[in-house]
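Next up: just one chain, as structure tokens, the form predicted on its own.
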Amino acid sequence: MGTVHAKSLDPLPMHGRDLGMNPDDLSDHQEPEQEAKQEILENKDVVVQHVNVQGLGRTKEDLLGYEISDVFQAKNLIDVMKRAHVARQKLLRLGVFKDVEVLIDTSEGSDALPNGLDVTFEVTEIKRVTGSYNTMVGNNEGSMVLGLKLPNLFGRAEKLTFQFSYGTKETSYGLSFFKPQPGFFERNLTLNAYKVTGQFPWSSLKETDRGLSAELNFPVGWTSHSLKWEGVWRELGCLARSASFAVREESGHSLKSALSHTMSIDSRNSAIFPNRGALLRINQELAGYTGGDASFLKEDFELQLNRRLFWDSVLSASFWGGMLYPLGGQPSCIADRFYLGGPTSVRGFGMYSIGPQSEGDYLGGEAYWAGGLHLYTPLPFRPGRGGFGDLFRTHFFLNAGNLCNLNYGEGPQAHLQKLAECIRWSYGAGIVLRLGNIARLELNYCVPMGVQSGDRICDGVQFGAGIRFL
């Protein structure tokens, strides 16, 4: 390698974020004399001889094996500045890490080779007690979230996480212990145990739910899989004297134990303003056949699609549908059914108020399926432009679905036939912001259409906040 050294140029030492450069921005600002140093050492064959981590105190060192080997594989100087980057990148996701520096060196000592490099990795360890406080947005609800974990619990990015939350409707607390599989960490295992209090006004209902749960993830392919079993114990009540019959039947005590998949695609840019990409989530769950009085098979999908138009403008097309088919010819329980309407779902009608009622109180359905087309527009005259702006978008929507129940002793064309009776739809136009990458809220002017008996409508400005949206 002559005398040409990676640690003379200004670049390298390389630490944390600078390593996220693009390398072919490197020469923009060099000198001459360093720009042709740089392209013998780009176009120079290398040996990547040792690659050290310093700083590790609880962190097993065979964990880190499988997420820095890649690095060895490097042949040139650019070559061993993308793959560490990229092992920076794995090692910062496992979460036991509070920050990752690189620093590349010419190798040294006897066994040094004349184009040898030493890559190390600079780490500071994630105390082991942390605590967290922030507020959570769900579907029309708020929460405060209170949490204490103890990350890397056993040196191999394992995390016991204790949360508190209290919300607008409901109330929780939980612990949870996450291990990921080393050198694989999309592949993990969950386990939970957790109570749970909420409140469902639409149906004059409240529930509370102790529960067991494990839960295994892992990717195939394109696909990201997940498998559950669930144990839980519900207490349903009324929320209220003026509850309904139909409601006071499902109070009591309940024992669910049910097993689920799912999978999902998703390749979009973006979970809240996606411009480009579509999204294919599949689930199935079969309840009662490892134990419980709960006994039921249910299916529903999700399918996103997003293709970005002229002047920053996007159009998104979305479907939703679900099937719930009681076993064991026990009904089904309020607990499990689907609900629909409300500023997420069928935008222009009530929180949850399409489909069956007794009463006034919102009894879901066994069947429901729900569209909409959304078109998304920046700003007129883009105020904010680069900044603030951004995070708002004009939306302009038709939504339609329904929500029913079955018979099924009659065959697929009757289903679909009461499926397609009575269909709700809205239209409307508003102003979307995005909240992170996490949730967003709308403001909207609904028209709703299609009304029938029994529904709460909202006609006019309506408001909402979450994460999923239709």
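Keep in mind that what you see is a predicted model, and the values were worked out from it rather than measured. Throughout, rigid core stands for the largest set of C-alpha atoms superposing within 1.5 Å between the two forms. Residue numbers count along the first chain shown, from 1. Compared with the form predicted together with the partner chain:
In the core-superposed comparison between these two forms, residue 146 has its Cα shifted by at least 2 Å.
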Contents of the next structure:
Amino acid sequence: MGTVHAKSLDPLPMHGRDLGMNPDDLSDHQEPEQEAKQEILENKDVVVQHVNVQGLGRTKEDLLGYEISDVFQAKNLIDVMKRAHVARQKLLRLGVFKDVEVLIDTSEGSDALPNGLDVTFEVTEIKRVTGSYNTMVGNNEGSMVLGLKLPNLFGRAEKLTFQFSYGTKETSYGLSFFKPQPGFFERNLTLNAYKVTGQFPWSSLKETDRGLSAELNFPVGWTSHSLKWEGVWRELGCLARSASFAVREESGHSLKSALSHTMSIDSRNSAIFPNRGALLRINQELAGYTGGDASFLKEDFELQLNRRLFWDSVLSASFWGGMLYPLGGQPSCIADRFYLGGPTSVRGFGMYSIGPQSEGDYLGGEAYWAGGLHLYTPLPFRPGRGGFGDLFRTHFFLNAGNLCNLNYGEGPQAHLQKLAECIRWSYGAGIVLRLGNIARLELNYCVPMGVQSGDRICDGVQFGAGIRFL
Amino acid sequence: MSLAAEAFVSQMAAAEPWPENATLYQPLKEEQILLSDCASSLAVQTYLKMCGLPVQVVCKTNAEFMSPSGKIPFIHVGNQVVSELGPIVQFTKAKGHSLSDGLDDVQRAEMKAYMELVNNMLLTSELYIQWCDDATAAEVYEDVSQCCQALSQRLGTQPFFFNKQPTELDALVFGHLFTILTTRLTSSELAERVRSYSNLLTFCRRIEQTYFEDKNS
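Please could you give me the other form, the form predicted together with the partner chain, since above is the form predicted on its own?
Every component of the complex follows; first up is the chain already shown.
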């Protein structure tokens, strides 16, 4: 089982402070207070005369103008409080302030109106540099991870992060620069430079990637889009002397220069245990037209639907799929293909151990689909309710999927047929634990079915940790 | 795999006969391969032809990364991968094919000595020619001459180094000399030095005709 490295998200862009709190909980908290005040103050007209921000150091004022300008529109006291609360959330999500407090007071001074109000945001800026040092142990390897973060670098919410990992087997590092558009935080640019190494024992493959990428994120209506260019120098090698010849043939250096676009719509109320809402993410990647050796068109999508049922249980259905189409007559590279199986995809099978293989090394496939149906319920008898117990769920699941190579000369009918034959599927039950707002751990009892020759199964108890689960 | 397991697998493989689809991998001939690699690859090809073992030559750009030791050429036989002349000779011996069985101990030691001479002198000079090109050139060419003189003396008027039968030494020498003679380089000094030994020239021609031109007929 590999190591899990969970990095906490900064307070951007969705939920403010990331203590696993649901925005639902926050608004629930506000309502009763406002009810009482509403009876007395509802009809009093006010004018917001000044909005101040106190406590600024290196943050540039023009950045904040956009976030707090709405407060001026307030017509009565309740409105002022609501808009001030929204402005506070917006200031926090910039990632430049540790704390924001709101002070509403009557105006003073020579130009004060009788119904004038002054709103003051008292902010505490985040430290200039934060560092972290961790050691990680896993998979016969130990490593030391050093992290350095410089938030709000030039005063307009830019952020520079550097991470360095020095291990007994591999060394990797990465530098990342994030810049949001002032006044429109959801539109931002990220530049990355990195070297990462990975070892994939299921394919007897090791991969070292040195790359650069530039990514632009922007929302369009309900959807959020991401455009990215990535240039990677990939080095593949055999992990062991006994690697199969098919993997040996892929060894060597190659260059990939790819443009990709992702569109996602997420209406779920939480990333980990959503009660409702849906997620749709569609991604395409085109490599080869901006240089490099790798030349392909890759499409993949992810769909998840959630619905609350009786007694606090949630029914969740997910569907993934993808296709890789090599261009220019060259065969696809093992590092670009899709993989299937394991505790985070079709449970009951070994990690990425479904589909085409050669002498025990899994080579991945050019097309796949996978589906899952889950019923999540709170722990039986609800121990630790309201606290620790809420981090757990029990779930009953049904997973299915297929991974294969398509013969692109034939028509779509033949493709669908090929994807529909030899379906692997599994069912079972287990316990899920939420880690922060991003990752989860699972311990399941699985029964794999539809096993084809060459697949490796993991029937019985299977443990999984990760960020993205089927 | 542990060493014991590897040895066991090698032993199992040794029992299998030479397959039809054995392949030899080297970098691309025109655009990529280096002088020294070309010589090594030709030596291995000659050796296998002398043993009568069929092998198909495939050129791949990532041949040196595919090789388990990082050196080329390497052969893919059954599901074994072996690289470089020394280990390949051992591998074929395990399968029962050998050219130096007929030699006695003294001759075998002599053969090994000459092979080391070729590796130290000719191979080093090829590496020198392809990577550097300066003041110590004079020394390099001297070494090449000395090596060729020793080989020429040993060969004398015999058809092969150990009289009637070809051995891996013949394959190695042919590989290097033929490559030096036929590759176009910035200076033809190296080829000139080799050409001055006429019995080595006839030796190369003879091997080429016996083992490489029979494809055309």
